[in-house]
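Next up is one chain by itself, shown in structure tokens, the form predicted alone.
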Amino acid sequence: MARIGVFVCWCGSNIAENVDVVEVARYAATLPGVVHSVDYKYMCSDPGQKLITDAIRTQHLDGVVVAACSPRMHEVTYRRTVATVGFNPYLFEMANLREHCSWVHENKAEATIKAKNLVRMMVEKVKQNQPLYQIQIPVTKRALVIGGGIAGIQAALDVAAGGYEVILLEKDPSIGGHMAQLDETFPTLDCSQCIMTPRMVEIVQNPNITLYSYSELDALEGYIGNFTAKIRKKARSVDITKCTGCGVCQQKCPAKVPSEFDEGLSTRGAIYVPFPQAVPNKPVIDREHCIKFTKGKCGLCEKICPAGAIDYNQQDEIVEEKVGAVIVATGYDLLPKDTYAEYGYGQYPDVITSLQFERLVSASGPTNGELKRPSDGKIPQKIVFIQCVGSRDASQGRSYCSKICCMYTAKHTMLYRHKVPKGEAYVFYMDIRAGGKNYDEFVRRAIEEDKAVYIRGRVSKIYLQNGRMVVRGADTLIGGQVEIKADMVVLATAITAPKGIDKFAQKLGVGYDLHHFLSEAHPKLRPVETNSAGIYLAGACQAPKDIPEAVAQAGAAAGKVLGLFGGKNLCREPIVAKVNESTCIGCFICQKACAYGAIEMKGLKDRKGNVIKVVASVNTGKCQGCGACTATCRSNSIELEGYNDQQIYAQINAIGFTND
């Protein structure tokens, strides 16, 4: 005979406001098999959890039902609670009276009846539950970090500091990401390179970190704790074991290509190092623009290289690395330049992007930090900064805020006044969003101390008048039009997900949102995890982020990895699919339905070792317990542990028989 305890939570007033919780607890006590039923204001609190553990001991319970909020919120909490007194946590069930009842109904009497039904269903299910035990999986204690920007660097250093090996993968010739392009950072205005370059050097000096630059992930196979990463090391056409980094080849290269690092404001050779502080500081040949590869001529770099490091025949190489966890830190892109032609970009050379402005004021930039107009090299005496270019614009398909534009625009006005003390800075903005420590004070400083003129409104047109740009826009505070003659216009362009991230996410089995930013498992409770176990997110690949937030998230992702590696084995939830091999017909429709690649083929053998039947088998390391295979199985040979037919039918049969 079952001995079940029911514990009904008020959730403050979240449930009690629309559900008579006292009546629900009274009703639960009348259900067959229920020997104990109570209500409490905060069941998840310490006193509330003590009510549960005390009842398990004194009432000798063999089933527990908690009627409270969402299982996504506190199912793990209660499972841990019952486990502290030796109770199998999978003999516990949770009825959701908040999201499924109180929050969606206004009639208290009807909501109370529904709450009774939900409790009765879970009482009937728990009667059918059987003890389950966590799955033990061996773990390869090495991590793969994809992306060498500040988030990837921080994550790699943190995992390595925990004593574990790290593979750091970067698609560009050097690590550093966008942060390496910046001059100063808000809100402290400290030198970006001074912060970044020591961290970059730490990467190559750390014995626990292996760096693969100019490399990409070809494929990721396996499951949490046991991944196999296939990495494509792209042909650099330079043997970095021989190269001394002398730079002679770069100086003599006759090809001239717009520099990606300087955002097209300077040129580089076809053989190049992206920037002087690059790590590794070894060149790569851009085969798309190299005369040797495009026309079969030249070969000058090979002739003059004193170390004999040039290798035109070098091919891409695939290497495999075994890892137990993956941190994705692929960063962000900026809105493609051809999408904001209405502001005159591409038509007027002195209309530039915010990142181009960073390069112009940077000491390592094309003008060595002296702010000059791209058109004629003159110092601009009046600059207009335009915010929200492509952001918060549903007509462009980007309704989201790029988050950091308000702050870096304020920074740009300060940098401008430092370079040109008598210059005039104007900022067109929609709203000022400065959410962060000392952020609002920073914007006020730009307005009050550096005398930036902020105009609330949108720019409608930029045109030439007597050879000078005129910016026309609305000032919604005065209710009129404004025209400003400008020497330079700087566009705060939208942050976007990296190009091709959708296909990359599919390689990893990770979800992404409408704007192609990668999706976390839960925005509050699992903000750095994904729905693919063992794969974590860090930085702006998830959403626009500033440097402190990206670094904090990198540390959080690294902490998850260290937690995974901390035990001897990985403990997984036992709620996974299970195949009845005797009835499986081997159609493998379940394999096609499985989003996690958890269904494998298994050959059943006779006594002589001959394969007599091929059936489906579940890799419990990969299975996420979604139940898709169960729903598609034609022979009804797959069941989900904890949700078998008997348990589901028990719930269904319990509906509609309120015993008032």
Second form
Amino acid sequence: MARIGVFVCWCGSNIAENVDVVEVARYAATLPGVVHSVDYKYMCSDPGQKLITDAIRTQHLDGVVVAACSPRMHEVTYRRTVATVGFNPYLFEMANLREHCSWVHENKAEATIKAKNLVRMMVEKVKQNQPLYQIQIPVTKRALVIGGGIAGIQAALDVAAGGYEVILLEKDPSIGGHMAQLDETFPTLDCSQCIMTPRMVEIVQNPNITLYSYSELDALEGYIGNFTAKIRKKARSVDITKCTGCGVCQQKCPAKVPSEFDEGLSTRGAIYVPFPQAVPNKPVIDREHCIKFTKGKCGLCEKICPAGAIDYNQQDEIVEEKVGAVIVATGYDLLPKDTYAEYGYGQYPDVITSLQFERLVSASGPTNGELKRPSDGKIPQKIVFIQCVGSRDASQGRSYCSKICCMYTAKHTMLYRHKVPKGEAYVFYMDIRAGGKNYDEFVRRAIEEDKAVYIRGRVSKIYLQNGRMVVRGADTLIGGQVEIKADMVVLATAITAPKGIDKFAQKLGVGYDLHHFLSEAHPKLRPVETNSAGIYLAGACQAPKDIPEAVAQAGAAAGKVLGLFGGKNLCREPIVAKVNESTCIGCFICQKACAYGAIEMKGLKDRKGNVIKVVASVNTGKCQGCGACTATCRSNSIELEGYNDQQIYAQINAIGFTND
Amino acid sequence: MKYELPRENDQQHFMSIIEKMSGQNIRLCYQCGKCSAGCPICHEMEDSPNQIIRYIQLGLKEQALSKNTIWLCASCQTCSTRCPQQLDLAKIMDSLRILHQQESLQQNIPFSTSAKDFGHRFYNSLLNGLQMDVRSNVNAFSDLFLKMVRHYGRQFETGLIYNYNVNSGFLFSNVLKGPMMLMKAKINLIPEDVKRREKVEKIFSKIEQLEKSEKEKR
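Swap state to the form predicted together with its partner chain from the form predicted alone:
Below is the entire complex, every chain and molecule, led by the chain shown above.
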């Protein structure tokens, strides 16, 4: 005969107001198998917990039911409580009298009857419970960070600082990402390069970090603590062990390709280092544009390389790395050029994006920091900045706010006025979103001290009049149209998710939203985790973010990884599926139903080692205990531990049974 | 300027009438002003298009209906094309005009192009320093446009121009453009003959019938 204890919580007045808790406790005592039943005002408090532990000791309980709030709230609390006296935590169950009962009903008498039913169901379930034990999973204590922008760099450095090995993956020839392209950063106007490049150097110097630049992730297999990453090291066509980084090759290369780093405002060779401060500072050959690869002639770089490092026959190399955790920091892209015909983006040379503006004012940019407009190299005397280009625009399919544009546009007006003190800066805005430490003050400074003129309204079109651009917009505050003759127009184009990121996310088993930004597990409480255990997010791949936020999130992701690596093994809840191998017919419908890829094939062998039957087997590292497989199994051979058929049936049968 | 905002129910009521007529969700508008920025006639309007939408959002019916904006709107649809929230403003303007017409008919302020009214309008236009009364002129134009079609079976531009100038009180407006248009055969002195004119007449009388029965129902 079972010896079950029932503990009914008042939750202050939360439950007691709508449920007669004393009556529920009295009733519970009459249920078969219940030897102990009490009520208490706050069961989760220290004295409340003591009631439970004392009862386990003195009454020799073999099952505990706490009738209180949602298991989401306090299941972990009570499991810990019962475990302190050596009681198996999985012989404990919670009946939810708060969210499922007192909070949602008004009639106290009826709510009390429901509360009794809920308690009775749990008492019947707990009678069927078996002790379960936490699953221990070994963890490979190395992390993979995908993306070498500021978020990826920060995450890699933080994990490495914890004493663990990190593999940093970057698809481009150099790490640095978008931040390396920026001139000065808001709200302090400190130089981006000055704070970024030392970090990049740290990556190479840190003995815990292995950098794979010009490399991509081909596949990620495995599960939390035990991933295998297949990394494709793209052929650089340069032997970096021989290359001294002298740079002769890129000076002599006859090919002219628009520079990605300068946002197309300058050209580079087909063999190139993206920018002088690149890490690693070794060139790659862009085979798509190299004359040797496209036409079979040239070969100049091979002839002049003093180190003999050029190797046209280099092949892509696949490397396998075992890692325990993955941080995704794949960053963002900008709106494609062909959108917004009315703004002449891609049509008028002096209509540029904000990132191009950054390059134009940057000391490392194509004009060495002198602000010259692309069409004729003149210094623009009047610049119109247009915010929300492509963001907050449902007609373009992007209803989200790009978040950082208000701030960097304010910064641009300042940088412009500092370079061209007599220049006029106009900003068309819809709303100013400057929520951040010293952010609004920064925007006010742009208006009050640096004399930027802010116009509340959108621009409808930009057209040419006598060879000069005219920006026609509205000022909704005066309720009419305004026209400005501009020398240059800067569009604050929307941050978008990188192209193809959806395929990449599918490769990793990570969710993404409507706009292809990667999804966090919970918007508030699990902001850096994904729904795939062991994969974390950092930076703008999750949503538009500025540098401080990206760095903070990278640190948080690194913290999660360090937490995972800190324990000896990874402990997991034993609520996982379990296959009955003797009845499994090996149809593998469960495999299709499993969203986590946790069902594997397992061959059953006879004594001689011949495979006699192939059955399903659950990888407890991947299983999330959702129960989809148990519902689809045709031969009823998979059960979810803690929620098996007997337990569920006992609960259901208890609904129809009353001993009132 | 000071507006007293109507009670929430009245606000909702006016907005939902316009929403029903135009099939547009007025709440989508976040007042970015791109409609006004692109409007080719904005400079002539008493209130810019986005302000008209704002009136609807706040339920300020009088303001929305009394401005010349809705009559100046040429339905060129630049606003509808460029609206980031995909609102069809031209349709909303249309609805406002229809609503205005319906209500003036109900209040028995019929509009006519009769000779008596002409004298009145001519006098008015002189009085107002030759300022056009946009609303009645737009109405006059629409009215005459249909009258021409009904009478001749298709549009007779010269007749329309003549009648419109007489009616609007601006007798000589655009007259100098006449010879050039005649020379380029854009307009004709004699109306073109249309076969089976009675069929067009039938359409018009059918519409009249429908309108009448609709009115009686109300």
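Only a predicted model underlies this, so the values are computations on that prediction, with no experimental measurement involved. Take the two forms, find the largest set of C-alpha atoms that superpose within 1.5 Å, and that set is the rigid core. Residue numbers count along the first chain shown, from 1.
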{"query": "Rigid-core frame, C-alpha of Q128, shift of 2 angstroms or more between the two forms", "finding": "yes"}
{"query": "Yes/no, P89 Cα shift of 2 Å or more between the two forms with rigid core fixed", "finding": "yes"}
{"query": "Threshold 2 Å Cα movement between the two forms for D393, core superposed", "finding": "no"}
{"query": "Per-residue CA shift, K605 (Å; core superposed between the two forms)", "finding": "2.5"}
